[in-house]
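Just the one chain here, the form predicted alone, laid out as structure tokens.
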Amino acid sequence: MAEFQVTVSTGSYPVIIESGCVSQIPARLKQLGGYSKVLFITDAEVERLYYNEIENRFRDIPLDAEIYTIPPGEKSKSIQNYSLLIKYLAERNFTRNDLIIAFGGGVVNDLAGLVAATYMRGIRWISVPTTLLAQADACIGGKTSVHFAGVKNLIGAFHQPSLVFIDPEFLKTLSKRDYLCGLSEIMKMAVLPGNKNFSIWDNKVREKMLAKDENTIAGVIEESCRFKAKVIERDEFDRAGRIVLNLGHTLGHALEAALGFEHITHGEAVCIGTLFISWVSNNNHDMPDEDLEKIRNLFMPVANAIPADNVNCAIDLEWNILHDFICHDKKRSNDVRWVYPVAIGKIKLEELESDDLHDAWIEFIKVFAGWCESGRDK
């Protein structure tokens, strides 16, 4: 078992990574104490797969526990679902001493975390992520949010969980595409400073990850979580250094929003975004050819899993549409700053001219379509 602490302004909280660690939740809840009611927030697919798991684990604990279920998918990260959850808590007389447990993927974690952050000015919550994306990325750092007015994560708050339970056994039920979605966020971290020796660069490790080898998965998740925790501890509120984690997200978020949060997953959007900005850097004679090739080889399993029709939906988007969404991204200040990789392990922040990016996008989508086509032929 791996367990480490994430230390932030409000204190510290444990992150537990182990197959079967969900069995520890009842005992840990007793240690946490101080509450009388618990609300599990999950989605319909997770509830279908794991309802008995929840019921069996908590059968012998004397507490008032309820389950609130949302539809699966990005569209559930909405102000409407947020409002309904707040109403649900109020009608059932939850107090700020009670507890929310987010039991699901990134959507559930983001929505449940925002509810916890704002109901009665903040109540405690626990993250039990069930997807690779949520386990390796979304569950660490306390970012909570919903989409609004077509803009991804426009409404949100920073609210750290009290506990995080990462159980790789949940990944057995993920589709290949959803699994690769999470792997994309791990791959993104591998490009960042300090991660030249990230284990995912090793071909054998990557093969084991793609084969869902449990021991390898647990090790890679721990590596990713520890790295993200260090970044967050230095910049909890996303004012400076934490922006490096936005690699691939400037374009990625725009792609998701422009497509109405359909056709491509978040991880696929990050994949395209990272490949695009790496290709731009190489095209500008900043990133060496060999580094671009390594990054391309790293991400292509994710790109190749995107259905051809969905790839076409993404690359058919005109740059002016994407640029409008980029300019509404909640992370921008006065100008759009791109997390710009000049080599593996070396990042700059760059304000890039839209006209130059317009031309680069037209060229890149041809190249990217070719990469995907050749990958599917193998």
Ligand SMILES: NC(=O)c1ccc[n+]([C@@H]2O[C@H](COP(=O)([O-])OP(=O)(O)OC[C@H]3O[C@@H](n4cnc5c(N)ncnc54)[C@H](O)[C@@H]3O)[C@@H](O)[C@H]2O)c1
The other form holds:
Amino acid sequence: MAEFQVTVSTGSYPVIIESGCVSQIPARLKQLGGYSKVLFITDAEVERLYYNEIENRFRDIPLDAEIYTIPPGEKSKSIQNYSLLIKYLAERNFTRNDLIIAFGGGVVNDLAGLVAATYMRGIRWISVPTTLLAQADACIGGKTSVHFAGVKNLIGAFHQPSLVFIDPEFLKTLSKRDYLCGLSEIMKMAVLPGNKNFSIWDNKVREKMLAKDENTIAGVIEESCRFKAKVIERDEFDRAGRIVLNLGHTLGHALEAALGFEHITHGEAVCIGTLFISWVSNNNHDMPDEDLEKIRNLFMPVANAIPADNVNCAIDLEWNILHDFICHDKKRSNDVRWVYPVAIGKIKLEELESDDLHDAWIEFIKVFAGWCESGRDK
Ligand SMILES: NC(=O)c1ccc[n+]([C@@H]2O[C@H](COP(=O)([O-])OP(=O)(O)OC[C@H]3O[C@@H](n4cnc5c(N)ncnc54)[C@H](O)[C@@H]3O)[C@@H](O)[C@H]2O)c1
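For the form predicted together with this ligand instead of the form predicted alone, what are the coordinates?
The next block holds the full complex; its first chain is the one shown before.
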């Protein structure tokens, strides 16, 4: 079992990583104490798969526990679901002492976290992530959000969980496509400074991860979580260093929003976004060819799992449309600053000319379509 603390301005919280660790939740909740009601927030797919699990494992919790279920998928990170949840808590007289448990993927994590951040100016919440993306990334760092007016994560808050339980057992039921989305965020971290030795760079580890090898997964999740924790401990509120985690996200968020949060997932958008900005850097004679090749080898299994029609939806988008979404992205200050990889392990923040990016996008989508084509032939 791995357990470590994440220390932020509001205190410190444990992250527990172990197969079967959800069985510890009742005991840990008793230690936390002080509440009388608990609301599990989940999505319909996770509820279908794990309702009995919730019933059985949490029978011992001496409290009034209820489950609130949202539809699965990115569109559920909406202001409508947020309002309904707040209304639900108010109607059931949840108080500031009560608890929310986010039980699901990144969508549930972000929505439930925002509800916890804002209900009565903030109540405690616990993250029980059930996708690889949520286990290796979203459950750490307290960024919570919903989309609004078609813009990704436009409404949000920083609100750290009180406990995080990462149980890799849940990944057994995750689809290959959703599993690969989680790998995409891990791969993105591998490109960042200080991570040249990230285990995903090792071909054997990568093969095992791609094969969902149970003995490898927990270690890779732990590595990612520890890295993310280090970054957010230094910059909890995303004012400086945390921005590196945004590699691949400037274009990625625009792709997701421009496609109405359908057709490609967040992890896939990050994959295309990272490949694009790495290709731009190489095209500008910054990133060496061998580094682009390594990044391509890393990410292409994620891209190859996107159905061809969905890839086409993304690469058919015109740059002007994407540019509008990029300018609406919440990370815009006065100008758009791209997290620009000069090499593996070396990042700059760069304002790039829109006209140059327009031309680069037209070139890139041809190259990317070719990479996808050759991947599908194998
Ligand atoms: N807060 C953060 O720091 C942070 C970081 C990265 C990404 N995110 C956000 O995370 C979201 C994407 O998360 P995601 O990829 O987990 O998507 P998701 O939550 O939509 O889950 C993907 C799918 O997997 C299903 N699922 C969940 N657990 C399952 C299981 N154990 N077995 C079978 N199916 C399961 C869900 O029902 C859903 O259909 C995006 O909104 C993104 O912006 C947040």
